[in-house]
Amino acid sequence: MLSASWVDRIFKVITLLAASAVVALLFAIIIKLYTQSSFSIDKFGFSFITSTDWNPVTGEYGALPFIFGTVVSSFIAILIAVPISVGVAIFLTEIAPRWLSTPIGFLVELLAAIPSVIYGLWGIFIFVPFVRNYIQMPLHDVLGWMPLFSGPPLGIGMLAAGLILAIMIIPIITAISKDIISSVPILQREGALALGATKWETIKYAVLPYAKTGILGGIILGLGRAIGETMAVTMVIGNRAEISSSIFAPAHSMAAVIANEFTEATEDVYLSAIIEIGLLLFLVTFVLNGLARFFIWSVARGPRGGIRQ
């Protein structure tokens, strides 16, 4: 038989392959879409990602709008989903009684198991029109001077696939919160209410600081969700490859113009420009969960000279 020093050698090695095989796959993933989209790199260069025309027939592409995009609409929906959920998840663990929490948290969590095409579909038939005549319209007869708001209300846009997408990623950050906050040690409650503090400022002063690192981590699983989307951002951004100070206005995503033009794309410039949006895609995503990442660990060190949570 092999000595307990022996399996704890061989354990350390089988993880240590297992943590090297996922650093290994993210770089295979770099490489193979970089030098897929290496015709694309090498014609348009830097000027890919900062010009604006996709055309196919004439063999200009550009990526900014599909950037643009998805930025804008994973903004919108963090925007609206990050209270929503929060608020949601302090109800459930904090105010609501068992009875009433438990088949509300599961309803909340069921939505996440909804397919994607399934909130395209909905959105097109249902969410769209009610966007036009409930939303859009109001705010364009109140507000439709400020470009933020101006052009014709048509229902799809960036307004509506944003909030499709906040509609999507409410029960990710909802479950992560309210796990988080559910965790919180009892002690920190009754501390607070054993000096006096009301259950408001329970909440506020003992039991949000104490939860907020894992709140951010649950917001950038959402925002990841978010970005990544495809099929019902798709049914409802609207598709038009412009950029527009107008959230009335249609657009496009990366996520989106992949799934629409691969199997149209029959040229070699053509495919590698869809591969080097993927690529974007991809980079895209890093770069704003390094960011996210980054705040978390600002947040989570405190300030200087404080005491650390």
Partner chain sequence: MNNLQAQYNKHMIRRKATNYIMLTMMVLCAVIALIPLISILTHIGASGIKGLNLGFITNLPSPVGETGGGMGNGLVGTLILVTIASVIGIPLGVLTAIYLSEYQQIGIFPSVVRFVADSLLGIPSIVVGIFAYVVIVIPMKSFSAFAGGAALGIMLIPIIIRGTEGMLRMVPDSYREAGLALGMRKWRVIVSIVLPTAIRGIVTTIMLGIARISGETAPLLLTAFGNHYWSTRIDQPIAALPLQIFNYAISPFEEWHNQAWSGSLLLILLVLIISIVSRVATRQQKFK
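Starting from the form predicted on its own shown above, please give the structure in the form predicted in complex with the partner chain.
Coming up is the bare chain, nothing alongside it.
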């Protein structure tokens, strides 16, 4: 029986090694991203994120246009996706009867399963023309005097990227919000109903305040996804490294520039600059994910100092 106890120990060590390897993997990613971008970090320092000049010919690398594009397109996405996702989550948990909420919830989940390159393809041929004809043109005609909506309605550009990102993150925010909302104790709802609240008032005064931290977690998770999304964005954003005041104008994003220029980057400093963008993306999404999990987890424990019901 001596051998049997050895088997036990070996088995445990193997699983421990696997777990350690996973931890090591994350460290390796951080270290590799950092060492590979150190050339660019040393050379450009802080100006890397404040300079708008991205020019492989002159060897100047400033990432601001990409950061701008990522921030603005993600912001548009959040602006559109949050109310819709929370609305869908409320619909699924509070309004729809079960026979309806199960299949609709399933379909919304399917949205998350569609590969992003397919969103991109659909974006180029179906969604972008739609955006141009039915969103940009009317906006241009009415509000064209505002810098935000100025310039030719090309379809391709910041707005299209933001909208397609919104579609892609709706299932993520919906899924989390739905779980959080259905974890709000029934007693909370009944407390409001018994005071004479309408259904909407019950949602507004009893359900949403209770769930808001967790929903915020879902929103941040969606934001992280939007920031890192590559294919759909690069296919509809126009890939032009310019900062424009108009959301109709073509733009670029951090993930898109990596996808577009990585394999063309023959010089060391060029490659290093692109990897530094990757490092920035990594850091931002890393922090956002940590934050999101913290919020979702804190709701799972109930509101501050609260008794669990």
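Rigid core: the largest C-alpha set superposing within 1.5 Å between the two forms. Positions refer to the first chain, counted from 1. These numbers come from a predicted model, not from an experiment.
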item: Exceeds or equals 2 Å, Cα of Ala259 between these two forms, core fit; value: no
item: Rigid core superposed: Phe282 CA moves 2 Å or more between these two forms; value: yes
item: Arg240 C-alpha shift between these two forms of 2 Å or more, rigid core reference; value: no
